[in-house]
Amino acid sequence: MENLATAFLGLSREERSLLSAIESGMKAHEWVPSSIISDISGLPARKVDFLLGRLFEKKLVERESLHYLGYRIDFDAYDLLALSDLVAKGALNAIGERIGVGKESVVYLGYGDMPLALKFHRQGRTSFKHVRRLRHNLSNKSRVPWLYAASLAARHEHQIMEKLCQEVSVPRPVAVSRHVLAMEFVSGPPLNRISLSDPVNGLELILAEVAKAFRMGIIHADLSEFNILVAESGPKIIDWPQAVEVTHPHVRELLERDLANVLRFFQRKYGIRVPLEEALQRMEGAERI
């Protein structure tokens, strides 16, 4: 969506009750009826058909027809469903430019008590088998649709910044809704797109703030010069929804290549070539995982 804050001034109330109608339906249809649709949202079948008629047109539904008309939302509607929860939450007051894509989001500045940074989440259909092996959180779904594939990233990854943000240098998450996670805006740039002055001290506190987390018992897990953030006060480790706990299967060869990337690449760009081993010496307990 080009302008999001342009299309949410633009739902009326009642546009937004049938988005989050249609919503609950999906969990139980892949086209939602639009009797259903009336039935959830309270509003007359006439005044929906209208209703419905003006969301097509703006593309925030889609409709097929089969042995009747059905309707599902898309991560437009999503979008704007999170925005509407997070303003009723308090949490946002208003949003800015898009300031970053990756391939499993977007990035969005938000402002609120503080500029915040709005990432949402985009684990969509292309990439859902995807998904679905990689994140623990939906190994036991056997029927999970792609919108709420991208909420359950969102609220595990709100859970895991919680959990770290006291004692590991991760943006402070603010608020949750549905596929979105609104957290501190950090300014600083990825690691990748600086020169560090002093590249050993960098290293140094990075393997720190690894660290920390494995002592916490949380390992990222996706680990880069791409989600290491460089602020004044130092670096900030982002992107979190695919961590996991130390008692995952698989914890040593994940954190085993989360050190060997961030150690690849200050070899590479810095010349500092720091043994695999010796990082993972530094991981408190790591020898017994």
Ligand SMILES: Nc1ncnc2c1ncn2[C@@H]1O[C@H](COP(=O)(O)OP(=O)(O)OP(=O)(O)O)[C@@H](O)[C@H]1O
Given for the second form:
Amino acid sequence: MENLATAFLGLSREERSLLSAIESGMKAHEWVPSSIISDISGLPARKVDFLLGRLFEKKLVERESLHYLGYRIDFDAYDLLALSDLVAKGALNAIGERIGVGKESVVYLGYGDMPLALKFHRQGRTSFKHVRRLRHNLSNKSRVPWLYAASLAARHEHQIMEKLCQEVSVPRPVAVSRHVLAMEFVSGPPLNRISLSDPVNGLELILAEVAKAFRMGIIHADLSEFNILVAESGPKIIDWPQAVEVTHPHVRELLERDLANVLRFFQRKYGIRVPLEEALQRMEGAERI
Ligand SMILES: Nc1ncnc2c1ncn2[C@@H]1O[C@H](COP(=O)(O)OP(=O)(O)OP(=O)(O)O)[C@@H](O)[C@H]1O
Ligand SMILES: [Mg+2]
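Rather than the form predicted alone that you just supplied, could I have the structure of the form predicted in complex with the named molecule?
The complete assembly is shown below, putting the previous chain first.
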């Protein structure tokens, strides 16, 4: 989408209710007939056809000629539905600039009671790795597996961060809708983009956070210098959708990999050498996994 905020502001209430009707219709139809969109939205057929034409021009719906004219929506429309839900929930008042583009997400600045990071998950679209990984959670086979994968990732990340934020230094999650997670905005660069004045202490603080998460039964499983933001108050660990619980069969491997990534970075950038064994010893109970 060219400009999220502009698209959001340009959407009328009726257009939004049509997108929402298509979303509901997609539970039963791959391509939702306009008659059903009219039924679900409660808007008259002629008006629905006119509005669908407009949404099609805005590239917010896709259209297919079958023995009927069917419609479906894609991530762009889901983005707008999620945003309008976050606004309705009172979590969000304004959208700012794009602050991050990852392999599997896009992150925007937002404003609610405080500055927010709005993470739009994109899992199912960019790779099927996550879809496969999350398949055991996909109770009912969805017609939109990519949205399911992305929503599940957002919900999982929200749940993990909600639990962790009591004790571990992570952004506080604020709300989740579909594939979008709203969380506290962390002001500070990622670890890879700054030079720490006291790297020994920096490494200590990071290992302490990993240990706290581990004590709560959670392993990040994608920890690196890119997923640690350095705020004035200290390191904040972000990017938790792939986190696993200590009951995971590969938990030891994942914990070791997380620690090794951090240690390797500190060795390369600051020449600090801490053996993996020593870092593992700080993880209370690691000998049992
Ligand atoms: N709470 C936050 N506060 C400030 N910036 C954030 C926050 N969350 C994410 N970001 C920014 O967005 C970027 C991407 O976020 P995140 O690492 O969670 O997603 P990602 O899709 O996994 O990215 P990648 O695949 O590149 O690791 C981060 O590198 C960071 O710059
Ligand atoms: Mg990341």
